[in-house]
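Shown here is one chain on its own, the form predicted alone, set out as structure tokens.
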Amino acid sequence: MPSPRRIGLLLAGTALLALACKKDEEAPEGPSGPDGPTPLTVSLPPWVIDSLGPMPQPADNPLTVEGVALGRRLFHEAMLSDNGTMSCATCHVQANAFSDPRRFSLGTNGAVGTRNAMAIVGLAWSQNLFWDGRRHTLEGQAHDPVTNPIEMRNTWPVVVQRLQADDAYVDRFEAAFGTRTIDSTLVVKAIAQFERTMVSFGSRFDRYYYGGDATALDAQELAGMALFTGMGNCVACHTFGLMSDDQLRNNGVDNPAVDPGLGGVTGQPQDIGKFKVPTLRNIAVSGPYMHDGRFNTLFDVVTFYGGHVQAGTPNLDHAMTPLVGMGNFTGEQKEQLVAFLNTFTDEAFLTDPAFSAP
């Protein structure tokens, strides 16, 4: 079982996992000064960069406190849909990390989506977006659903044209980007900065294994997590860190596949069925999970990777090996799994009214 790491770094950690994302609540929003933007660095717990690195940003894209407030703005900005009734966040919700409670998020006229929307949580360590990993940063990521038909079911032209016409929306803008002329490329930009900047590093299993406090975790806890790095292999695929390698498999949860995943963007047989790994971090509020919402509670997922993989999947990866034939988890260790599962949980990322609407 892996023990506590840096213990040296606890007080320094601890203090900045308080402070990890706390941006001005009260950011300018009117013209910049005669320097441009203001810079803005996401307080990060040293074990991340230490970990991960740096947090990544595009050259042409970097955090300023003027662009994050514009892109906060715009991702609860219902104007972005056709008829100003759906905003990002209407299929992203805070308390659920910002994922959907809804198996399938409805579009504007009650389409029915065929994926469960992802949660949006330390993404700015990812190259590969949404399930299929068809887009590859943030910005395209945040392009997508504005013009999908069974989404918010609009144009960027429209979107422009109403944001053009509201005088606040071009100082914003102006502040964000030193121009009153908006665009689409400015516009995901801003949503882009904002979600940079959901990050969560504060939950129960931090305080544990980066932050040396042993009382952290419980018995129960601490049995799941061995199992979760051992028998159950779930550390192949959910590394610490970010809980997730940002790659795309084929988990043997439908033979033949009903979804193409990756296959349906690449064209290759090869890529047939494989989806991204998603974050466990927040994971027991972001259910129902898979790509396809099909199972309710985590307990259906541990009980499925217990003992339900199919052997026969084509394309299965070659994570799930250990998992075929190994026989299914006791319900003490499904228990167990769950538990540990449960000390991802970040309280404050889930209240933080820096992601809020404005």
Ligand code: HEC
The other form holds:
Amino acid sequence: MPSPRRIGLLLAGTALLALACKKDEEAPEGPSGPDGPTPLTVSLPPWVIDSLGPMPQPADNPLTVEGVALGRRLFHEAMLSDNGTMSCATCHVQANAFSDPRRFSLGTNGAVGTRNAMAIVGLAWSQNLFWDGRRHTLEGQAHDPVTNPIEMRNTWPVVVQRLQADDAYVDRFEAAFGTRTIDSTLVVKAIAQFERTMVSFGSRFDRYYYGGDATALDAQELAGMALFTGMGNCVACHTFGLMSDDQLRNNGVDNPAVDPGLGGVTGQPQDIGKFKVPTLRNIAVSGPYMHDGRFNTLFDVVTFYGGHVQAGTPNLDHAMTPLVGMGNFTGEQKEQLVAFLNTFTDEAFLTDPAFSAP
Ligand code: HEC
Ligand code: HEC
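Having seen the form predicted alone, could you now give me the structure of the form predicted in complex with the named molecule?
In what comes next, the whole complex appears, and the chain from above leads the way.
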């Protein structure tokens, strides 16, 4: 599947990819100097900047060394939950690409949610957060789990009071934002900064497709890539780069819809059954799959796409047309597709100490 872009990138090579995804400096956590917090740039492979553009950052919340370090700490901070037992990382587990290996997450009181916790990968480029796209910024998104009655079950005044009572946190907020007065806006800004650093562009697929390493994929995986871009039409929605076009689409999992998805947010009939196209980066480790975690394995997922798409589903996406009535993938084709999906795993991302609990 050679692309014009790839030819231009052959020179980028593995040496540059080895530098990819490493942050420029380790984050100190003490108060910043008189010049304020230290700007931070996440190093990205040249092809990422070429195809996705520089990492978007809100003007009022640029990445800083101190802000990211604080966000990392807050992401792993159980004080955010009502009874001090749960952090963001409880449901967003690094080894699972910051998704939840359980089908449904449990709140601090044991209440069961209805959707599978999503991976956190490459979201700096995402403008639609949650399965139903109800949030449009990482800052906005980070407000919600803290007060969600089936998640952290807390209130923001309690969170702020707890952090404000902790001198080490007050110092860290001053270092990151120049103020000793903590509020919820600063908490979500720090968390969002940390999340923006969670980029994963170091998979075998990247080495092959963007790095020009022809040996990085084997024949079975290449056959899977041909299905992905050819008869399976997967690439129409799971576009190369982020492996998601960041849109909300109906891929025909239920007819009639059980969960209204975007339709529950907009109230529009034409949005019913539309869900965020999730990234496929690190997909091998981020199961179970779909908004409700209905499929345990990637084999189950490709079995669905090859022959079990609900044909008459209202709002079914046009890009699904080739898959409707296509007939089943053969056993061999399913194995090939799964083999290709497995090439999106980025071990360095899943084990990067910069993302673990500080
Ligand atoms: C109890 C489990 C749980 C906790 C705790 C939790 N989340 Fe989530 N998270 C989920 C679930 C479930 C979803 C999907 C919910 C939906 O789509 O309605 C989700 C979705 C997200 C998304 C959207 C990803 C995307 O691609 O759109 C982000 C980002 C996120 N969570 C970050 C956080 C942060 C930051 C925290 C801590 C402040 C946190 N989560 C705490 C379960 C949890
Ligand atoms: C019309 C756009 C579209 C096409 C074409 C498409 N997908 Fe999807 N894909 C989606 C959407 C939307 C979801 C989420 C649906 C849900 O949660 O119910 C999804 C979910 C998935 C998931 C689960 C991801 C997760 O984190 O749970 C996998 C794996 C997947 N698709 C692989 C594929 C493969 C392989 C193909 C080609 C055979 C394909 N997709 C074709 C839109 C599409």
